[in-house]
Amino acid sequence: MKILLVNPNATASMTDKIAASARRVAGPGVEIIARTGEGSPASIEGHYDEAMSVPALLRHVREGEQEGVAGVVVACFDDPGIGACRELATGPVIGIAEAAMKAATMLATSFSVVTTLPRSVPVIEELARRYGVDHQCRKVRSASIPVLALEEEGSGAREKVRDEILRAIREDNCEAIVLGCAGMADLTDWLSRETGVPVIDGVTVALKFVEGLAAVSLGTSKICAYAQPNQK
């Protein structure tokens, strides 16, 4: 089984690093697919990064389904583009805000996101809402760190990360965290023995819904709403 891991950004240690994280669980024979947005900008942090992410996305999908890949997965936590990708897309298609919220709600009653800067916050709490567990997402935080920083030895971003999850447990009385971005996907186990909760990060989460769906032959629905598009 291959599985297609793309991140928007153009960051390629990013790239790296999540397909490092993905390997890691991966199922016995499956064979993970990681491409990095050419051309996008170097990490995604709003509106307008996230729409400029979308050309290569779309690009890395339509080359997945022409090697024959059982799935995809969009590893940036503003699950960019996902309607489109899944559009093109014969498999599964799953973003990682989707993944990881979705997966905290099936482990505590509760959860927190923690994500990088504050220009994030609304963004995540949209889709919270358009995934339909608002109602047990108790609060979007921001470690206000950007992006890149937690590619950088000694800047201090994990910590800062760690401590805004402390705050979310004894401020917000939330049972789970959800890692509110791709580039924290390597802290998980040490954020999770650091602060006593689940801490979910999206991509190996959302790699195991895709590598779990595609073992049962489930695909995207090709009727309506995620048709093939007229012009590819």
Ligand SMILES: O=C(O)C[C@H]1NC(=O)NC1=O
Contents of the next structure:
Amino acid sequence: MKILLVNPNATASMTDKIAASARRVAGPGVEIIARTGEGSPASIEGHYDEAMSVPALLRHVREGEQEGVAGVVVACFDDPGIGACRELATGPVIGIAEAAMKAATMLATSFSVVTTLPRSVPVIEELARRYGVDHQCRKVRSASIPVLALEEEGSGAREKVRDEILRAIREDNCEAIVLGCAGMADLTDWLSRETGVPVIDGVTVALKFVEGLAAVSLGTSKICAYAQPNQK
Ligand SMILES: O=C(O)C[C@H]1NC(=O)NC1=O
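Having seen the form predicted alone, could you give me the form predicted in complex with this ligand?
And the full complex, kicking off with our chain again.
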């Protein structure tokens, strides 16, 4: 089984980190094909970056379809272009925000999200509403770090994420934490140990959801909303 994992931003080191997290949990016989959003913004921080990341993402999904991938993980917590990707794909297409937040609702009665910058907070709050989990999402918080600080050793980014998680547990009455950035994937185990609560990373959860759905031969419905784009 081949699964396409796309980091929609243009930072290859983040793609490598995300792919390593995914490969650590991939099942036997599952090959992860990792791709970077060449020509897209170096990081996705807000609506404009998100929009600018979709063309390269769609090119990778189209290529993956031609390569016969079983499904797609969109590894950016804005879940950019999911509907458009689903129109191109036949297998499941799952964004890490939807995967992580819905997984949180299966593990706890409440969760908070910790993302990078304040400007990403309303984007994620809207996703929680769209996915119908806003009543269980206590709060979306920001660690006030640029996305790319997560790529810099010694930046203090990981400690800021940890400290914001501890504040969430104290103040939000939440029982689980969702990591609001694909670039946090490598911090998951450390953060769980440091904080004592389930810390959910959307990259690995989305991968297992795609793997599981593909394994039972379930793919994207093509009969209406996600039918192939009309030829003009
Ligand atoms: O908006 C964010 O902070 C998260 C989002 N940005 C990015 O480049 N990869 C992400 O997962």
